[in-house]
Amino acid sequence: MHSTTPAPSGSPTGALPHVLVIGGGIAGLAAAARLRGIVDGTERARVTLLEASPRFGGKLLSGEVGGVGVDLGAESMLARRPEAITLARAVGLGDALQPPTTAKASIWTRGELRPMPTGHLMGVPGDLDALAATGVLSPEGLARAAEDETLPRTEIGEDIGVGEYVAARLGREVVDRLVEPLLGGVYAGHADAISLSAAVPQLLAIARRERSAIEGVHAALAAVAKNPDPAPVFTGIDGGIGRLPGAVADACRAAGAELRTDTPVAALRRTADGWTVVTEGGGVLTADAVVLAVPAPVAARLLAELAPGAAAELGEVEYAGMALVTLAYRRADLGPLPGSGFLVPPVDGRAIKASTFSSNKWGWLDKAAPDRFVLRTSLGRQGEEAVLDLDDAELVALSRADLREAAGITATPYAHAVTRWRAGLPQYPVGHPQRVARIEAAVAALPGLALCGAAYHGVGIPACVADGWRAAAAVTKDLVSGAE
């Protein structure tokens, strides 16, 4: 039996307050699910969710390539944060959660595929012998990395670029050939510009606590290894991560929420009794509170008059674009491909920045199409989005050329798909946490309004789910306070 929270003064006596969620990506869906009690059984509000596009899910997207169901956006989620797994289980996908079949990745650098070093934290090694065995670094690069163990402490202040800190400790080669490709896979950005405190807080803690980065990483990883039953780092969903938003949307509807697609919002206004939203079609909706789960530029536009300071800060958030090229082969045409795929350091000057051997990585995909082999490549990063303007055939050709040189793949795919994510990934430059704090302080002056999404506290799926829950809790608190 669901419990309820008190209604605010502007709601009918005994009725749940009405919350409008603007944005139907995973953060907005998570907020709606939280408000309707899907995760914990506590109904907090009536919910109307408005999504501007024809579908829910944002960068979580399933599709079909050559008769094989695949993810055309995010394909996995961090399993060592509980929020996304908790949400998946709450909407009936618990039995579908599957870790990768293999997590053995390579780095295509210095002319060949080399094994990803073990014992590292976002590319920062905790074991130089293990790093040396991979051949990823040159002898000169290894010698420079070893200096970390004798160099004086690196002062980092309130924040510092990931690349700047790692280069100071271990040298430029570690940044270029390890940190850069790993961070690029998450943010499609540049290591020197990305905030250490926002992107790799574990490394920030090490930098503040330890003189040597290597020793600090080694100790941190040793502590994790003591867990007798460590969870997998990542997990997927049988049938694709793209199933998650649809399942959450279905659960929200079943719980009484109203969800609308193709409903962009033109204006957001504060009233004496709450909030008014005007859609681009001229519709007017009223609510006691609003959760704004949209990209930063959209939030900036909607808050331009209500919170000009927050809007200005939101307008400064930069985004990077990328393209995913998915290729489907007949397995009989391919030789064996090792591991889960490979990363590509930008310093090597290749077109692609990574390739995932999806049929190796996900057992559900191999089971569904045992005679096919699906892989994908990614291209583009911040400041280098011109590649997205190439036509599909050119992107496929660039991908195939790099795959041929890296992994000897000469076969012709029988089907392909190109997915462009323009302005898909918000960037977290040095000072990002401070910017977010200023935005949230400005919005706090407007009770009944909360922001959430990838632009604030993390770009991963669990972080976005957690941010949606945080926003739902914030407006619930405002509504209860307003009723007292």
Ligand SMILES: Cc1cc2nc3c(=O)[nH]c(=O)nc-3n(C[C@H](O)[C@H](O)[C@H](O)COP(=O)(O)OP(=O)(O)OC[C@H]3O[C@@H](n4cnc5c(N)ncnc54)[C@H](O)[C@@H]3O)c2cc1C
Given for the second form:
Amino acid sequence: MHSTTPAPSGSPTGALPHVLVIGGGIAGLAAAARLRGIVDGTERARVTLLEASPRFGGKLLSGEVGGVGVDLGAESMLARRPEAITLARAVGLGDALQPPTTAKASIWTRGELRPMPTGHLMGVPGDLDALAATGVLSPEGLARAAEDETLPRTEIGEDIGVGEYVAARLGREVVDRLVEPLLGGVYAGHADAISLSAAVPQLLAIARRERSAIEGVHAALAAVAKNPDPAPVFTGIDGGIGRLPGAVADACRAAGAELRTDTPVAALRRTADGWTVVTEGGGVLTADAVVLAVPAPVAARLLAELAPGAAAELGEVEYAGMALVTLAYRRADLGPLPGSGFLVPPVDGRAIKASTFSSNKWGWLDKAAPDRFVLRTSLGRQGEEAVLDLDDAELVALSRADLREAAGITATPYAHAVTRWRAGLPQYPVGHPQRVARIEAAVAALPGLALCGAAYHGVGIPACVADGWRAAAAVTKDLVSGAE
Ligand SMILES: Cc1cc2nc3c(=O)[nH]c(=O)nc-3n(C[C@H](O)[C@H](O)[C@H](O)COP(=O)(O)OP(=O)(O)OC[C@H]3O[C@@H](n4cnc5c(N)ncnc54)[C@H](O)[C@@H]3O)c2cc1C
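Shown: the form predicted on its own; wanted: the form predicted in complex with the ligand:
Below is the whole assembly, all chains and molecules, this chain first.
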């Protein structure tokens, strides 16, 4: 084992190695939970977690708007991947997991709210008749989409932009009115730039296997329908996803980890037998291993001297920023407002990119405040972050103007909150998986160091949890092999 370094004051002592986790977003918290054995009962390390801001959670943030508790950041988790649900259960939130209601989403395009087509894979339809019935595409757009079934195979090489592939198969309108808003909901980026292999690997597999994308999607969806998974696709948490980081932090503390807020890390150094971390306040901590769970630009700074090549590549990871405007209404002021909300294709030139009718989408929210109605809008995407510089009143006014036109909402909200997420979502352009592989290969040459978080293997919460666990396992393995 690396030498037993003195534990930081106040941290638990013992024979286990000491791991410093830098960053208290969901990836860092997941890593800490794994190292303390919260998920599987195996204590692997003593843990000190250092978070720069005054709170844990990063992009997971609970808040209150007009007396109603809501999420001001991420609000939903993919339930088809097990990691986030497993973590939530392990920290006592199992009973609070709650899928969204069955309210359906729409697309605000071509002048009206139209039903979101069913039977598609990230906007690529498996059934053109079902798509035609929604009115999302123009007759010309539909005719072009149908050409997918006769066009020769599209050669895609190692990887291709999602938009480029779909445009080649089904035409620009499918990209603009379906793929762009759906991908935008996950990455706030541009479909042409986003990597098919990183963002929609199922579609990449179809593209490699089948000539027609529509037929490939149809077959893939038919296979899913034949073997129906009764579990819902997404889940929320009663009270908000923002409860998850606090619960993980509490569980980590209860398991003996030391967690500090307001402790930005300024420097990371390798020593003869481990690691030294210097905080902005001048504090010095030593450890046997380090998990770096910070956004890519921060990792780039901290690794500039240790791994200059990896740092340069981390510095090139681009981020998209967005603003969320949460509006609280008195229900009596509103007319009926069906559905879970709507997406807005950027090509339609509106200010907002989406609106979620949170009180319709989440049963727990409706139950907590039955006489209120909460909804939120999002504005901004990669390269269009100037909107974040508008003041709150302007963002609220833009949102209300679009809500009036899209859904006839003329009532005045009695409360609002604007949350700006600058550098909110890392972008996964073509070449991203290869860039991540190069970064990880460089970091693997530094035993006892691992990176994790949204910049690497997926931006969604379950992917970040999985990445935190992977990093925890990597440093544990380094420590074990270092001891041999
Ligand atoms: C507005 C928005 C909505 C989203 N909605 C969803 C959703 O509904 N479902 C979903 O699955 N995903 C959603 N996502 C994506 C998902 O929430 C994030 O990708 C994920 O939470 C990122 O986790 P992370 O731990 O990698 O990073 P972060 O959450 O960014 O955490 C990194 C932490 O590191 C800290 N830090 C930074 N610098 C330092 C330093 N020098 N020293 C110490 N600490 C430092 C930061 O303060 C932060 O707490 C959303 C993202 C955004 C922005």
